[in-house]
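Listed next as C-alpha cells is one chain, alone, in the form predicted alone.
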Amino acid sequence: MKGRFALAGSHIGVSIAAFAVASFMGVLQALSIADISFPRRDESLFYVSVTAHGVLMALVFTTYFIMGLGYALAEVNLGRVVGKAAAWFAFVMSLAGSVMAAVSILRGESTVLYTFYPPLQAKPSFYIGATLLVVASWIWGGVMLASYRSWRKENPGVPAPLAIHGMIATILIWYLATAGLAVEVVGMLIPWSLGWVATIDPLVARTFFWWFGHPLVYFWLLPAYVLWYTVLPKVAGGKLFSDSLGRMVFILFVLLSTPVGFHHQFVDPGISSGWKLAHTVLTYAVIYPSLVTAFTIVASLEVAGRMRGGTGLFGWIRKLPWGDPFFASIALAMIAFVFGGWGGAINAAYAMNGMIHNTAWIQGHFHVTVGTTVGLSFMGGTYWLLPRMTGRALRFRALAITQPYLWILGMALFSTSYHIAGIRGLPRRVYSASLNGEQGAQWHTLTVIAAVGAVVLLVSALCYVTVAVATWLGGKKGEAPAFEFAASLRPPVASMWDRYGLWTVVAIVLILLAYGYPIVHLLMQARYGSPPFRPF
C-alpha cells in the first residue's frame, strides 16, 4: 500500500497475518480438550498452541490493528502524522520483536502461556521480542500525541475530534499500564532468563503483571469504542446521541482501568483482603462508563432506525442495516458484550470468583469479551478501513456479510459450553478433559460442542482473512469512499474532559494509592525465589 495510508495499512496487514496463524492454533486446543484426534496431537503441541494463540491473537493482532487504526484516524481527523520516520522505525522494531517472540514460541522454546507467569521460563528471545513490541508501541503513542499537539497549535480552543480523543485515552491507558509490565519484564524476567539471577519471586512478578494485565483489556476495548461512537451511528444512517458522554466515558477509563488488578489475585497470599476489596470496588466502578456507552450507542442506533422510518417500541431495530458487514460486526460485538460484562462482574466479585477461578469459565468469558466484543469490532473495522485506504472495493461481499453471523454462532457454541463446564469444575488450560477420569464424563458433551464452535469460528476467521486479502490484492479499483464520521445531535464543545494532562496526573495518583503500599508491604516480607521451570 502506498500513499498517506501506507503506515496504517502496513500495521493492519501484520495484524491480519497474526490473526490467521492464531486462528489455526485456537481450533487445535478445542479439539484436544474434547479428545478429538488429529495428527501430531500431544501435550507439547497443545501448550505451544495455547501460548501462540494467546500471544498472537491477544497481543499482536490487537496491538497492530490499534496502531494502524490510530494512524489512519490521525491522517483523516488531524490531516497529519508527525514523525513518520520514527513511526516507520517503530514498525520495523515491533516486527522484529514479534517475529523473535513468535519463532521462540513455535519452536517450543517458550511455552509460558499468554500470561507468562514465572516460574515458567521462556527463552530470552521471547521476553526481548515482546519488549521490542511494547517499546515500539510507546513510540507509536509518542507519534500520535505529537500529531495531536501539532494540530492543537493550529486549532486552539477546539476540542479534539472524538475519534482522536478516544485514541489519546487509549494511549494514556497504555502508558500507565505498561509501566508495571516494564518493571516485571525488564527488571525481573529478562535478567532471570539470561541467568544473571538464579531465582525469581512469582508473587511480585504476578502483581506487576496484573498492574498491566487488566487495563490491557481497556487498551483493546477503547479503540473498539472509538468505532462504536464515531463510525457506527453514521453507517447506521443516524447521529451520535451525545458527544459529551463519549468524552466523559473515555476519560473515566483512563482514571479507573488500572487500579483494579488485585481482583485477579484473590487467591494469592501476601496481599491483604482489604486491598483486594478496594480493587474490587474500583473494578465495579469501571463498569459505569460501559453502561453509559451502552445507553449512548443504543440511543444513537434508535435515532438512526427512526430516521430510516422505524416506528413503535422496537420497530426501529429492523430498519438498521444488518446487511452491512461493518454494522453487523459491531452490532453483534455489542450484543456479546452484554454477556461478557455480566460474566466480568462475576469474575470481579470477591466471593463468586472462587467458584470459577482457573476453570474453563475463564476461557469462555475471555472469548466473549476480547474474542468477540473487541475482535469482531476490529474485523468490522477492517471492512470499513480497507476500501477507504486502498481505493479498492470490498471483494466477496456476501462472504463479508456472512462472516460476523458465523462468528457469533461459533462463539455461542464455544463460549456457552465452556462457561457451563467451568461452573461444573472443568479446569482451565487442560490438554484433555478426560484426564480427570470419571469426573471428565460430565464435561465431554460440552467440550465437543465447544470444539464444534471452534471449527465454526475457524471458518468465520478464514472468511475474514479471505475477504481482507482479496480486497487488498484484487479489489476493483475506483474512487475511495470518504471517511465519514457521525455528527453529534449537539455540536461538541470544549470541556473539562479534554484536559488530558490533569486526568493523567489524577490517574497516576490513583495508581500510586492502589499499588504503592501493597507492593512495599510485599517487598518487606520475607521473600523466597523460585528456580525456572520448563515442562517441555
Contents of the next structure:
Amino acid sequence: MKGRFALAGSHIGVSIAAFAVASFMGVLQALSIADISFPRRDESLFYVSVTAHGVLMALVFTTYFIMGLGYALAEVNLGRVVGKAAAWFAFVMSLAGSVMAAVSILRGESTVLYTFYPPLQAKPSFYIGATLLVVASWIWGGVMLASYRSWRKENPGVPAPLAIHGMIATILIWYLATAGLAVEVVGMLIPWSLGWVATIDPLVARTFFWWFGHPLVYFWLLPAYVLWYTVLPKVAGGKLFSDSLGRMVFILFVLLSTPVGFHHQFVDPGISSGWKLAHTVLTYAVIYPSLVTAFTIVASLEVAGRMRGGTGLFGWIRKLPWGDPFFASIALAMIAFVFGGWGGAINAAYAMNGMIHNTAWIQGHFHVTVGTTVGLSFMGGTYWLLPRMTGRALRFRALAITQPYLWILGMALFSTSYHIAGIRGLPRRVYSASLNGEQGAQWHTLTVIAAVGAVVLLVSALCYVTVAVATWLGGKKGEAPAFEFAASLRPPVASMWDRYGLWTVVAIVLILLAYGYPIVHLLMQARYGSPPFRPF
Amino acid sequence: MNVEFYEKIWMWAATGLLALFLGTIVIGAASSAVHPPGKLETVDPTKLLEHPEFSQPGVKERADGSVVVVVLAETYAFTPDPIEVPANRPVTFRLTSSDVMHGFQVVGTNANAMAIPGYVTEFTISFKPGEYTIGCNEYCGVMHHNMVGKLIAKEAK
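Alternate state requested, the form predicted in complex with its partner chain (shown: the form predicted alone):
Once more the chain from above appears, this time first in line as the rest of the complex follows.
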C-alpha cells in the first residue's frame, strides 16, 4: 500500500497474518483437549501450539492492529504522523522480534506458553524477540504522542478528538504496564536465560508479570472502545450520547488498570490476604467505567435507531444496520462483553476465585472478552478501515456479513462449554481432559461441544482473512469512502479529563500504593532462587 | 460536566451495585474467614531433600489435634499420593515445589492453590467424605496433563 496509510496498512497486514496462523492452532488444541484424534497429534505439538496461539493472538495480532489503528486515526484526526522514519524503523524492529520469537516457539525450543512463568526457561531469542516487539511499540507510542503535541500547538484550547483521546489513554496504560514487564524480562529473564545469573525468583517474576498482565487487557480493550465511541454511532446513523463521559471513562482506565494485578495471584503464597483484598476493591472499581460505557453506547444506538424511524420501547433495535459487517461485528462484540464482564467480576472476587482459578473457566472467559469483545471489534474495524485506506470496496461482502454471526455462534458453543467444565474442575491447558484416565467421562461432552465451536470459529476466521486479503488485492477500485466520526449530542468541551500529565502522575501514585509495600516486603525476605528447567 | 438525568441514575445505580458486591466480599472475608493463602514463608527449592519437613511429605496430626498435610509437587507427581485426611475437619495444607510452578486443585472442591518453588503455600479447608482427583492446573511441561493425584476424605469412626 502506498501513500498516507502505508504505515497503518503494513501493521494491519501483519496482524491479519498472525491471526490466520494462530487460528489453526486454536482448533488443534480444542480437538486435542476433547481427545479427538488427528494426524500428528501429540503432547509436544499441543503445548507448542498453546504457546504459539497465545503469543500470536494475544501479543502479535492485537499489538499490530492497535498500532495500525493508531496511525490511521492520527492521519485522519490530526492530519499527520510525526516521525515516520522512527515509525518505519519500529515496524522493522517489531517484525524482526516477532519472527525471532515465533521461530523459537515453532522449533519447540521455547514451549513456555505466553505467560512464560519461570523457572520454565525459553531460549534467549524468545525473550529478546518479545522485547523487540515491546520496545518497538514504545516507539509507536512516542510517534503518536509527538503527532498529538504537534497538533496541539496548532490547536490550543481545543479538546483532542475523542478517538485520539482514547488512543492517548491506551498509550499511557501501555507505558505503565510494560514498565513491569521490562523489569521482569530485561531485569530478570534475559540475564538468566543467557546464563549470566544462575537463579531466578519465580514469585517476584510472576508478580511483575501480572503488573503487566492485567493492564494488557485494557491495552486491548480501549482501542475497541475507541471504535465503539467514535465510529459505531456514526455507522449506525446516530450521534454519540455523551462525549464528556467518554473522556472520563478513558481516564478512569488510565488510573485503575494497573494497580489490580493481585487478582491473578489470589492463590499464590507470599502476598498477604490484606493486599489481595485491596486489589479486589480496585478491580471492582475498574468495572465502573465499563458500566458507564454500556449506558452511553446503548443510548447512542437508541438515538440512531430512532433517527432511522424506530419507535416504541424496543422498536429502534430492529432499525439498526444489522446487515453491515462493521456494525454487526461491534454490536455482537458488545453483547459478548455483557457475559465476559460478569465472568470477570467472578474471577476478581476474593473468595469465589478459588473455585475457578486456572480451570477451563479461564479459557472460556478470555475467549469471550479478548477473543470476542476485542477480537470481533478489531475484525469489524478491519472492514471499516480497509475500504477507506485502500479505496477498494469490500470483496465477498456476503462472507463479511456472515462472519461475525458465525464467530458468536462458535464462541457460544466453545466458551460456554469451557465455563461449565471449569466450574466442574477441569484444569486449564491440558493436552487431554481425561487427566491420565482419572476423569474420562466427566467433561467429555462439554469438551466435544467446545471442539465443534472451535471448528465454527475457524470457518469464521477464514472468512475474515479471505475478505481482508481479497479486498486488499482485488477489491473494486473507486473513490475511498470518507473516514467519518460520530458527532456528540453536545459539542465536546475542554475539561480536566484532558490533563494527561496530571492523570499519569495520579496513576503512578496509585501503582506505588498498590504494589510498593508488597514488593519491597517480598524483596526483603531471605529468598532462594530457582535454576532453569526445560521439561518440553 | 453535563450529565443527562437518566445517565446520572445509571451511574449511581452502578456505584451502588459495585458497593454491594464489595460489601459482600469484605463481610465474607471478615466474618466467615474465607481467605486465600496469604503467608510469606520461603524455602530453598534445591535443598528440599535435607529439609526437615518437605523431605518427608505426608499427613500429620499436631499435638493440638489439628491435621497438617505436607505436599511436595514435582514434575509430574504429587507426594504423598493418595492423601488420606479425616472428612469434615479443617485440614491445613503446606505445599511447595521442587522444580517449576504447579497448581494443586482438588477437583470438585475449593481447594486450589499454586505451588511455587522457593515458597510455602499454606491454606486450610475441610472436605466432605469421598474420593477426589487432584489435578495440576499450572502448565509444568510436556506431561502436565498427566500430573494427577488422589485425595481420600474418610469419616471418623
